[in-house]
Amino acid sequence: MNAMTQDLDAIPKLNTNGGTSLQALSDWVAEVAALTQPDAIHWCDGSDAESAELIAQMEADGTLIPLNSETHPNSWLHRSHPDDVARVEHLTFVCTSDQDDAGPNNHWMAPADGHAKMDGLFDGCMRGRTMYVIPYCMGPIESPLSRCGVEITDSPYVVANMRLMTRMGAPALERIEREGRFVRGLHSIGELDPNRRFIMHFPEELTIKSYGSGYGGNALLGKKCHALRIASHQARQEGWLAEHMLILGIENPQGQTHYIAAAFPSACGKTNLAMLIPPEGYREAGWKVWTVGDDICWMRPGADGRLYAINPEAGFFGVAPGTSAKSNPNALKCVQRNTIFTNVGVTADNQPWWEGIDDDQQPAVDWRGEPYEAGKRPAAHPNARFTVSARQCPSYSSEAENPAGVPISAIVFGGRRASLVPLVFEARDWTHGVLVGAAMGSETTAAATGQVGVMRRDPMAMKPFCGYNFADYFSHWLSFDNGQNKLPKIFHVNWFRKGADGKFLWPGFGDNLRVLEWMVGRVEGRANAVDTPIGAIPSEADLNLEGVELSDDARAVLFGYDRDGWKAEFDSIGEYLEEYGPRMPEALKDERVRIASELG
């Protein structure tokens, strides 16, 4: 504390609180507040007290509007600014010191200009403000698999957000003290100008720069700044996975638990199947399913082989519209209490509301805090969030708490897909699994800026999060493959199968679950498959559709494949992959002409 005081002797009027005993942590906080003059220092340390403090701050400023408290006690609304909605990968940056280690599939900027250019914009930019110190964990503070980070922020909304979002505090400190390392994170709201708005990651430094945005992605540095980019990086040299993934527990009527990783791109139903609830005659016949995490999961082979996985995230940070008692219950409840909403609408009696909701009540202020009208803009911004803490899901898991992480039994890769794709197929053997995640291909949505609609190769919905070249971390998956690890299987899911009238084929939601049933029969080794040179995929007999209404055209859509169709689609996943140049995998490419070639 006396050294950090000491350290900003030189700045004016600055009043500090907290302090650290690591040096190097005390020196940076010194640097940043040397370059960005706050008038203020709050070292968070994640108390009720101090969050209390906050939030009637915040209130009283108007960045959090309380909610109806009868409703939606210990909830508020935020409004972000018009220009200010979504992730802005047009703006997101990796720096590395050679080029191709970013990869095509990142922006660039060699490390020395990123840093110019950001500590440019962040000259003095927080005169007036307060300077906050976050420091957190990401994933439980005693596992080993965690890794923490410190972000320094001048948004109080940003510091009530990683508090549900991150273990943050005094604990995560501690920890950052034991071990003497840590991600750096810098962040400002700076003037919410889109002409001066940048996100930086420098992975070899294990720094974040973001300026300009106090949107959640681009501003809770914890979440894809270093949860994805910046630990895709760091586990690629340790050895361990960083992924855009959910997970979820499937327990039978026997009380088996099986363990199961997604990965969806953003707004693609992540939560939703993170949260799902079981048909009524999969819970009539005890059938439960625990949530672990919704969006986020670090894997890491344990000592038998398997893969380990938790999720290094405490909250939620959920697309609101589309969410509903049909479409996630669990969601639902989950958000009636200790909730922050951004950009949703409100109605007469202050209840958020957004579209899709489908209750009674009707919006009175849309999300830019002007009267609704119907037809001149949505109630809700469609990429509307709510932020709280994952221990309010019924459907939460305990063992989302375990140091030691769950075990995987299959890895899922699916995405927006109106034609070609089935219902869902089995990869042949690891290296057609990655092969499966590479090409993986998604209509976009709204949750980042840009046209929505338009199908793109997202590959492991990494493609806006991966801190590195594409083809280094296909060839790190591969590198798992490597005789000794018991690996999960591999499925491919499309939940969003059209048929010729543009509706969904497939009822979705809960009724997700028979899928994944049959997974879990695959994975046991006593379930059915059709054998295809795409992989193995369920006849309909395969599949418990008792209740389930489907037409024949969709039956034979669902559960068939189009070989005419699937030759055009290796023709473009051999394009693509050819966009990587010399370091892509000969593994890989091998794969695609070997299923090429079987569809004739």
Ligand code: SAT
The other form holds:
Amino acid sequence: MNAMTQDLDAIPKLNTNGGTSLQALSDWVAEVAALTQPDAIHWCDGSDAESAELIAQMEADGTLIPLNSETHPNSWLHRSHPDDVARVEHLTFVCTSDQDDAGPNNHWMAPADGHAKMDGLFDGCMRGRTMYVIPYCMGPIESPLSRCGVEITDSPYVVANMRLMTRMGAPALERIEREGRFVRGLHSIGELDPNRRFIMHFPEELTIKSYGSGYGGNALLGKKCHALRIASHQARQEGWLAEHMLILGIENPQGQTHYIAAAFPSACGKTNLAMLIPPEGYREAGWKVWTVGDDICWMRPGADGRLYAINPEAGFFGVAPGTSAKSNPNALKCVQRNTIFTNVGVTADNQPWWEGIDDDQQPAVDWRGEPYEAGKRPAAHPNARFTVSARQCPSYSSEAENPAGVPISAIVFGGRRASLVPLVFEARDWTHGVLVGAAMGSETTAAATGQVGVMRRDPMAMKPFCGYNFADYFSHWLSFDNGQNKLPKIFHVNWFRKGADGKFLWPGFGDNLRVLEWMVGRVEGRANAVDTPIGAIPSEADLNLEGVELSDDARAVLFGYDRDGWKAEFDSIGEYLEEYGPRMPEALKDERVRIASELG
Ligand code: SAT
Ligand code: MN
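Since the structure above is the form predicted alone, I would like to see how the form predicted in complex with ligand SAT looks, so please show that one next.
Up next: the whole complex, starting with the chain shown before.
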């Protein structure tokens, strides 16, 4: 299994500040130290003093650049290596003993080969560096839905981000020592050489090895690597779901709250939707939207058969460009203090700046640290990010800390579709809903390296994140419909439909609440819709469109469906499902055939 064979007694005693009573953890840390040869080991306790010391050190070596302390107290800019600005799906592997278990949706390597490759890269890579041991908990410390991990890294920037994104330090270590189990994540920035970069997962060993990148989802191993790829594998074994979904609460004027979980690919507005501000009329009437999470959702059936969800994260790693007082005032308020910005531009007075921020300021320096030249290159990288604690969000729900999770009333799937797909439709039952999720398509974004704007299938927005064969994943989803669970309704939305002029037809942002309100009405059995082969579509009269300007053409397209276009779409979905071979559940294929034949 593991290629590390050093004699542990031969390792000189390293300068180290802490330790653990858990033998499995101290043995692993010693093994990693023997392999990577750091100068010192630092066990992270998550304290303010520890954070202050790390930040001082990063300010001194230029890893963090302090921003304007009057406008943005306690906030920093980090410039990543220009070749290291997004997730690298082509270098991300799932190593299972049987290749079919990883599925056509993952790059695969045999576990022994994966370990050999990674251990070769890690050999001696921390010489001259400090190795940080970060115990963390994904989800509220007291929640039975939460799971823990330990990330070992040589990047203090990763430590600072993990401190904002997870419950990290002493309380997490206590839980790990109590439970005795944890996901192992080993990370080194290496030489930041794109040719020596791999993100490798060993789901059967609950292990992650990531080398050569310091960026977001490649390096903050609690996020996509643990909370999605490894957790999806664990969730399948244990009977729950680990999903790429935001979670929000909609409180009606009577004070009742429905929780919705929604899956969209990276950089399709999950953070904006999770922090939505109701349009004026709704606000006046007393509607409120509460943020539980903006990226990841773990859910499991409760004793009453409903799905209960937690946000395993404790912070937001949101896309900065496009975030403005208009698009997402809550996010803008979040990032006024105690925030790490990555790859944004800065103004002459040292405030963070990005395209679409919509203020009167101009950038002086771009994300690479070079003088900004208008019209030449953007000031912020399109995948520039902010990292901030969720507790700073004005709409953060107190229920986000509830160890029991929140009950989910509706699941929403959505992508960027310029044509064909209407604003919203409802699946007729769970099986249909799983097909809607499995068939999801979206145009690619800057969150991953590669071409932007190409339509690809991205089932449940999990294409880059499902740690096992998609066919088995769809079977797992279908298995929740067991006659006992009280499952949420499933919907599909498309905020990104374009008109002939190439402009978006739907205003989006706060007005998306109109669509969510209709969903809540459907859940409560009050709202109307028109049944079509692809699902139940509201007519424009079924939505509250007061104050929204939409041309007749836009209305026809947003609330209509094009039978011929959908026939072609269902042919293409059929071909897509075939790519998964014999493991693809018959129930899903039958469901596609049922709808295709209704389309005629
Ligand atoms: O880079 S991350 O994976 O953390 C962000 C994203 O792509 O959603
Ligand atoms: Mn994401």
